[in-house]
Structures are given as C-alpha cells and as structure tokens.
Amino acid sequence: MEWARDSLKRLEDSREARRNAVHEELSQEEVDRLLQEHHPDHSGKGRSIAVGANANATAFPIELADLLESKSRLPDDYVPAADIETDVLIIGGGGAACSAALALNESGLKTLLCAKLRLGDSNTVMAEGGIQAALGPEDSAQRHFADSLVGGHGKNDPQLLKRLCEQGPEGIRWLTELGCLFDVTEEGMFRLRLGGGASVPRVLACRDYTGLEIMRTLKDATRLTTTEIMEDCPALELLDDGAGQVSGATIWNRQKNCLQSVSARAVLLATGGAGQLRFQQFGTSNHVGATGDGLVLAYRQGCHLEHGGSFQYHPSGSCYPEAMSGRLVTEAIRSVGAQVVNNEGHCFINELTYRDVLAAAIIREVREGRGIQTPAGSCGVWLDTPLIDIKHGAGTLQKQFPGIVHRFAPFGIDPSQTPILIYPTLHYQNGGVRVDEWCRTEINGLWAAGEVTGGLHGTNRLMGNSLLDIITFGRRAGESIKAQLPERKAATRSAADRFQRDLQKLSESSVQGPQLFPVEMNMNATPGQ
C-alpha cells in the first residue's frame, strides 16, 4: 500500500495520543444534523408510489419504487393449478424459514420449502458479529428493550421488540441444543461482547462467523425433519382465493425451466432483505439472492411495508483492495478497540456510537476531504485493526477474527500490521412487510418472519438483533401457523391481477418483478428461457 505511505504515516505518528482518549457523546441536535446531512437515507433520492398500501405516504429509493410498481412475471395467459399440494409453504432459505420448518416438525403438518438458490444461501451466513441475548449479571430483557428502542430512534414496534428481547435467554438455549458452537470463557460461561449502542455486553458469537455457524446449525437440523426442501425455486406470484386469503404461490423451478403452482393453506415470507438492488449505488454485505422479492409478492397481495425508506448502512464495508468492496468488517472488532480515523490521522467520532450515526460520520469525513482515495478512486476512513493487538497483546486479532485475517490474506494485507479501508456498504433493510408478534400479516393466510418484515428495528438496529429476529420470531411463526392454519381454498392470481389493473391506469411500467437477480449478474430471469 505504497500509494498510502504518507496517510498512514499520520496515522501511525497519532496512534500513542489516541490510544486511550474518550469522545464525547454528540448531542441529539448533533446526530439528528449529522444524519439529516449525510445519511443516505436522507439523501433525498427517493420517491412515492402511486398503488397499494403505502400510495402517495412512503419514499422509497428509486429503485425499490420501480419493482414495487413493476409488472407481473408470470405471463398474461398463465392460469394457476395446484401442481402442488401441501399444507404450509414456506418461502425462503435462510435462518427464519429454517426456524419456522424446524417449530412445524412433528407437526403432522405437510411442510414445503422452496428457497431461490440453495438452503442456507441467505443472510444469516453473511451475519458476522454475534447475536443479543440478555444473559450477562447486570442486563436484562428490560435493559436490552431499552438499549434496542433508543438505538432505533423510538420508532420501534413495542410488542415485537418485547417479545425479541424476552425470548433471547431461550433462543440460545434453542440454538446450543441444536449444536450451535458459541464462544466460552476460560471458565465455560458465554463470552459476552460491547455492541454498538448496547450498555453492557450482550453479543454472543463464534468467532468471527457467527451467521455462519447459526446457519449451519439451522439447515443440518431442517434436513433431519420432514420438511420437503425444493432448491433454485423463487417465488414469481402469491396466489389467493379471490376474497381476501392467500392460498399458495407459484415458483419457477429452474431446474426443471417450468412455473409451478403451490396450493397451500398458509404461507411463510421468509425471503430476506434487498442489499442487492445496491440504492444509489453502494456496495453491499449482502448475498446474491436478496434482491427484496418478498417486499414485491406481498405488496401486491395489500400488504403495508413499515419505514419501507429505512435502511441500514453498516459503518465498516471494506473499501479496498476493490475485489473486496462491500464485504463486512465486522462491528465487533471495534468493539475490542479498532478506531476510525481520517486521513489527517484524526479518530473523528466514538467508534461504537450507533450504525447509522457513525455511517453518517464517515460520509461526511469523505465528503469534506478528509477521506484516503485509493489508486482505483474509491474513499474511505482506516480502521485501525492494529490497536486490538497493540491493547491486548499479539495474536489476539488472530485468534478473535480468524475470517477477517483469512479474507485480506490473499491481497497481501495484515490487518494485525496493516489498517483497513472502510466506507459504509448498505447491509440491512430496517423496514419491511408489517406484521403482528405472531409474524402475521395484515392478509389472511400470509405470515412473514426475519428480515423481510419492518417495525421490530424502528429505523436503525442494533447489532446482534437480526440473527435474534430470525430465531425468536422464524419459531413463533411456525407456532402461530399450527395454531391457526386456515382452510384450503382456491388458487386464484385475482389480487395480483387486480393490482396490475390499478397499475396500468397510471401509467405503463417496463420493469419486471421481483427482480430475483443482482442487475450486475446478467441473469436469465424469464421462466422458460
């Protein structure tokens, strides 16, 4: 990093002056100007739509707006048959819809599975900091409420926030008999780490891929149930019985080209986030699949979407070398002692104030020039990964963030010896399909779980609360679902054609949805093609 000599220079020569200082908090009119300022989500680049639920009341960026006014990919003469016949549906491959197959078995229910790429390929698998439960001395469910509320500005939903926070203790519980492997002490108690925003440590991890490990827990236990698993199946449309309950969907197996109809009594959403659609052009953490599909099939069935401009933009997405743009940098190594510092060889804010707030700060220092320009012209702030080894002694970055180490290797870069170059990468969608405690949605027969729903986070999530989001509420879905399983009915596609009907009397759109695929891929993503 020759072409960075000088930047670290100052960097280095500050580091000694540094190393122990104490920020001062900023005042709410300093973050409340910081994010108006310089947090994408107030960029301004967004827009209304003119149909369904959230008509004319919500911006969402651009490029959601467009799928969630996109046309139908099914074709116009396609009329549904119950190819399939099962009891629950659920749509999605990651950790919610593992949880939820995982609370239907012994059921006696019939379960089908269908995931848009393979089981596991998801979010959960990308979450790499930990997961909250509030098992420490001096927490509890009410400490870790309070923390997670004023982290997401108030604008939480109350009731799923409290059932979140009380069922964490049981959520680890769950997990470590399922054989989740989570980090222990030298004394065999839970390694406890600080998360931004929280106010005691409550982060539970394994290692540095703790997505990772859950996920592998949650699909090799799916696997030992009943559930039938069909892989490469996205959802193209829900389907509902003309009066009001949706009653199936129908998938496009791609391994076979063909469209599908699932005849179903209920249906889980449980498709995940939409990092992919990469809003004004941010890289992102998240995988391939997530591309808001969810937001699209059941914004056409009436849902409404809560806080559907609210995103999160994680503080540390990987600004260099380029091949590694967007990638995480997990929060907790801040949280062991990494700051962030500017070219001038400033640390310019508390490095574990909350996500959005120090997202906006690193903006900001780029914008104003105290950014570090990479060869390729990229910008971005240092994390000074060195500090954790310099505080707690060589080899501790090693043996806490094997997968960081492991990641920069091949590009020549230590992060024991070596800063890394951050800039925001969007990574979490805040808001999303609204739901009851009981993941129900506002229609009849359509539940959804994890990150495809919104209210639980408010506009900002602490980390740790989405791998929580997607056991606790992933299990009480499927609970909700053996209580409340409605009768079968027909499989009509009368709500997504009458929503195409109050579409085309606006205006004729050219886009299709769900998009299914990163732009950037070139995909195939007509069935039969």
The other form holds:
Amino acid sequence: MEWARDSLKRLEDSREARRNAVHEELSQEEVDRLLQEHHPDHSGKGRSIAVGANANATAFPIELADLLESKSRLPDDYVPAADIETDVLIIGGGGAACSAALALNESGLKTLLCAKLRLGDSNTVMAEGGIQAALGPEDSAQRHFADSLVGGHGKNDPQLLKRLCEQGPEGIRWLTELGCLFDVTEEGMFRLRLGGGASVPRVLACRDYTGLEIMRTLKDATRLTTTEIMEDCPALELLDDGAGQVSGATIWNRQKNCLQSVSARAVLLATGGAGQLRFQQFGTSNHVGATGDGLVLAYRQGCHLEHGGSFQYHPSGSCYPEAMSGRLVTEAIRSVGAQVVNNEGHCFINELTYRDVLAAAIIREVREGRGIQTPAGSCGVWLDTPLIDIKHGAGTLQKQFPGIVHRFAPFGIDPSQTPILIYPTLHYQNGGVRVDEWCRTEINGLWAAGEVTGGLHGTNRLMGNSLLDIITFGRRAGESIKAQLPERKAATRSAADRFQRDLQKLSESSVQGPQLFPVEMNMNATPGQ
Amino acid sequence: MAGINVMSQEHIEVIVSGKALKARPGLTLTHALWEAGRAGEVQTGCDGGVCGACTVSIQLKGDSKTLIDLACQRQVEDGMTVFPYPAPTIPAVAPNREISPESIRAAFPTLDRCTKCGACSMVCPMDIPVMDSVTRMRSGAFEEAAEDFTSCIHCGQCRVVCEDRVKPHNMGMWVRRSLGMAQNWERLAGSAVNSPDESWDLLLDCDEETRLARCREFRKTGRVES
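Could the form predicted in complex with the partner chain be given as well, to go with the form predicted on its own?
Next comes the full complex, and the chain you just saw is listed first.
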C-alpha cells in the first residue's frame, strides 16, 4: 500500500496520543444535524409511489420505488393451478426460514421451504459480530429494550421490541440445545462483548463467524426434519383466494426452468433484505439474493411497509482492495479497540456510537476532503486494526477475528499490521412488511419474519439484534402458524392482477419485479428462456 | 495489431469452462464472470467467502497443479484455467450429545478408512487442517477437532476429493453440534437476573416521546423512576 504511505505515517504518528483518549458523546443536536446532512436516508433522493398501502405517503429509495411499481413477472396468460400442495409454504432460505421450519417440525403439518439460492445462502451466514441477549450480570430485558429503542430513534414498535428482548436468553438457550458453540470466557461462561450503542456488554459471538455458526447449525438441523426443501426456486408472485386471503405462491423452478404454483394454507415470507439494490450506488455487504423480493410480493397483496425509506449503511464496509469493496468488517473489531481515523491521523468520532451516526460521520470526512483516496478511485477512512494487538497482545486479532484475516490474506494485507480502509456499505433494511408480535401481516394467510419485516428496529438497528430477530420471530411465526392455520382456499392471481390494473391506470412501468438478482450480475431473469 | 496490444494492457485472459474470458485485473473471478454476462456459469451465494456455493477448480499458467478455491475470493490471473466445481449436498447425520469414539464411528462408519493422503487439507478453501483434524477425531480429541472446524463453510470439497469415502466436513459439523448440545446451559449463562416486571409498564404505556426519554434515562441510570 505504497500509495497510502504518507497517510499511514500520520496514522501511526498519532496512535500513541489517541489510543487511550475517550471521545465525548455527541449532543442530540449534533447527532440530528450529522444525520440530516450526511446520512444517505436523508439525501432527498427518494420518491413516493402512486399505488398500494403506502401510496403518496413514504419516500422510498428510487430503485425500490421502481420495483414496488413494477410489472409482474408472470406471463399474462399464465393461470395458476395447484402443481404442489402443502400446508405451510416458507419462502426464503436463511435463518428466519429455518427457525420457522424447525418450530413447525413434528407438528404433523406438511412444510415446504422454497429458497431462491441454496438453503443457507443468505445474509444470516454472512453475519460476523454476534447476537445480543440480556445475559450479563448488570443486564435485563428492559435495558436491552432501552438501548435498542434509543438506537432506533424511538421509532421501534414497542410490542415487537419487548418480545425480542424478553426472548433473548431463551433464543440463545435454543441455539445451544441445537448445538451452537458460542465463545466462552476462561471461567466457561458466555463471553459478552459491548456492541455499538449498548450500555452493557450483551453480544455473544463465535469468533467473527457468528452467522456462519448459527446458519450451518440451523441448516443441518432443518435437513434432519421432514421439511421439503426446494432450492433455486425464487417466488415470482403470491396467490390469493380472491377474498383477501393469501393461499400460495407461484415459483420459478430454475432447475427445471418452469413455473410451478404452490397451494398452501399458510405462507411465510422470510425473504430477507434489499442491499443488492445498491441505492445511490453504495456497495453492499449483502448476499446476491438480497433484492427486496418479499417487499414487492407483500406490497402487491396490500401490506403496509413500515419505515420503508430507512436503511442501515454499515460504517465499516471495506473499500480497498477493489475486489473486497463493500464487504463487511465487523463492528466487533471496533468494540475491542480499533479506532476510526481520517487522512490527518485524527480520530474524529467515538467508534462505538450508533451505526447511522458513525456512517454519517465517515461520509462527512470523505466529503470534506479528509478521506483517503485509493488507486481505483474509491475514498474512505482508516480502521486502525493494528491497535487490537497493541492493546491486547500479539495474536489477538488472529485469534478473535480469523475471518477478517483470512479474507484479506489473498490480497497481501495483514490487518494486524496494516489498517483497513473503510467506507459505509448498504447493510440492512431497517423497515419492511408490517407485522404483529406473532408475525402476522395485515393479510390473512400471510406471515412474515426476519429482515423482510419492519417496525422492530425503528430507523436504526443495533449490532446483534438481527440474528436475535430471525431466531425469535422465525420461531414465533412457526408457532403462530401452527396455532392459527387457515383452511385451504383457491389459489388465484386476483390480488396481484388487481394491483397491476391499479398500476396501469397511473403509470407505464417497464420494470419487472421482483428483481431476483443484482443488476451487476447481468442475469437473465426470465422464466422459460 | 495496435488495438490488440491496448486490450492486452487493460485486460487479461482467463479460460472458464473452456471459453476465453476477458477480465479487468483486480476483479474476483465471480465479478469477472458477472461483467462478461456469464454469471450463470458458476453459482453464487453470498459473494463474501462464507457460503461455499462458488467452488471452482483452477490451474495457474505454467503450473500443472489443480487448486480448489472460491470464485468470489480469487482474483483473476492471466492464463488461469477455471472450471466450476460444485459439491452436491449429502444427507445430514443427527448429532449425539453422548459424543464418544464409539458414537462417532456409529454415525460415520468410514472414519477409520482415512489413509492420510492429505487431499482434503489441500483443497480446503478455508485452510482448515482437515486431515489432522480427522486424525484428532479418530483419537477422540473432539474439542480440538471442533476448534479446527470453526471456520468451515460446508463447501463439501474435502468429502468430494476423499477416495476413502470419509466425510470430514459432515463429521466436523457433527462433532461441533454434539459438543454444543452437551454443554451445560446454567454454567454458560450464569445467574442472569431480570429486573422486576413493573418497569415494562413505564417503558410501554406512554407516548413515543416519553418512551424515548425514559429509555435514555434507563441507559444512564439502569432504572426508570417516573
């Protein structure tokens, strides 16, 4: 990294003076101004849409607005027939989908899980830093609630958040019973780390592979159930009975390259987020399936989207080398001591403040000329990772964060010796489909769980609350479906067709939705071709 | 000819599935395939090195050795030859909290067939010492074996290359889950005590602004009083 020599020199020169310095918290006025001026949610680049439950009310990012007003991917002459019959249809292949499948196991209900990619190829598997649960001696579900609500700017749905925090310890117990191995202290108790915005240590981890540990365990456990699993089967449309109840879905079986309609008594949307829509040309830390499909499908059925314009830009996305652009560098690295430093060698903010605030501060540094320019034309600030070994002893970074060391190694970068260049990356969909505390949407027959839902996290999510979200609410969705399974109804495309007619009255969209794959992938997403 | 020379400065050539691919240096194989409109040739899942969908076999220019790597982690190099190399999923084996040399052999009868050829360790894209770990499993050193497989992404390559039908990554999962299930929850969690239930009312039964103010106070003092 010869091109950054001068900047790295300034960083090293300032290290001794700043390593133990404590940054004052910003005042509420300073936080509000920073977010207004520099957070991408407030860039004024969104637009409202003309049809559906959020018509003329919410400003969505343009790429998402286009998809919410998009044409169906079903051919006009396609008439759904019950090619496949199941009691429960789970759409999605990540942590929420598997948690629900496990909750439904041994219920006697026939469960079919349709994943767009392979089972487990999801944002869950990519989560690094950890999962929150109030297990510390000074902690409580109420304190977890307070931290999360302040982090979410008070916009969180309090009932959803109460459930999440109350069930944190139970979720960890369940994962442990399934065989998850979380990091422990020398005394053999869970090691709890401080997460950004948390007032006490509450984050459990498995090194920086927490999502991998949870996902591979859930996947293995799900494969041992009677759940039928269909991979490479994205959902193109939800089906309904013509009287307001969702009753199935049409999927594109990509292995057979044909459309198949599924008749189901209950449908669970567990389709995840939308980072691959790459709003305002941001990079993303998300897997390739994260194209907001569930939002589009639920919206056509009449569901509201809560906080649909709120997204999380993770402060530490990698921005060098180009091949690693947008990839996640876990927040846990900051919780054990890596500072965020600009081109002048100055630590400009408390690195453990809320994610939206830190992201906005980094964007400000870059806009105001205090960023570091890479040869490929990106610009970012330093994450002073060598500080971890300096503070905690040689080998600490490798031991606690083997993933980050492994991923940078092919590029000749050792983060224990060289700082990492970071810039915010599109990471999480804070908002989504409106649900109640049993994951029921406003539409009969349709449940939703995980990142596709909105309300729980307000307008900014704390680290470790998304893994707890998918475990808690994935399981609750399964329980709720068991308790309230509707009768089987006809599976027609009437709600989706009605939405299309409303749309055509107002605009002529050329966009087809759901998008299914990132634009960058140049995939042909047309069934039958 | 001049035009071709300019091209060769800006692009390198990789052969994927027998077909030439012009690629910008610095890209991963995955992104080079995307840019060329050939995304369908190698499966992609996370594009972040942890899902194992995009395994490929690679031969570098002038080297007869075959490597296995993740297309999303490997940069393009001029003259490299690449084939998709996915591993099919095989059925999971139920873990057993009574983990022992006997129970692992009951779950995986091929465990002792390992002839220590080392192919599994060679192909692992996560640099897990797979063969050594299989040896540890044979000797009952389960804690160490579980540690070895911390970073396993379940790409399945160690199983695919094993001529002795040993299933290292499935065994790694089995050992980790079996040990995990045998943990003592009370010991791990300690005596986590929740604060009294009445504070929920103060946090819930109020308007948004009051709730936010009370939560701010709670964060500072650990209590809500009014």
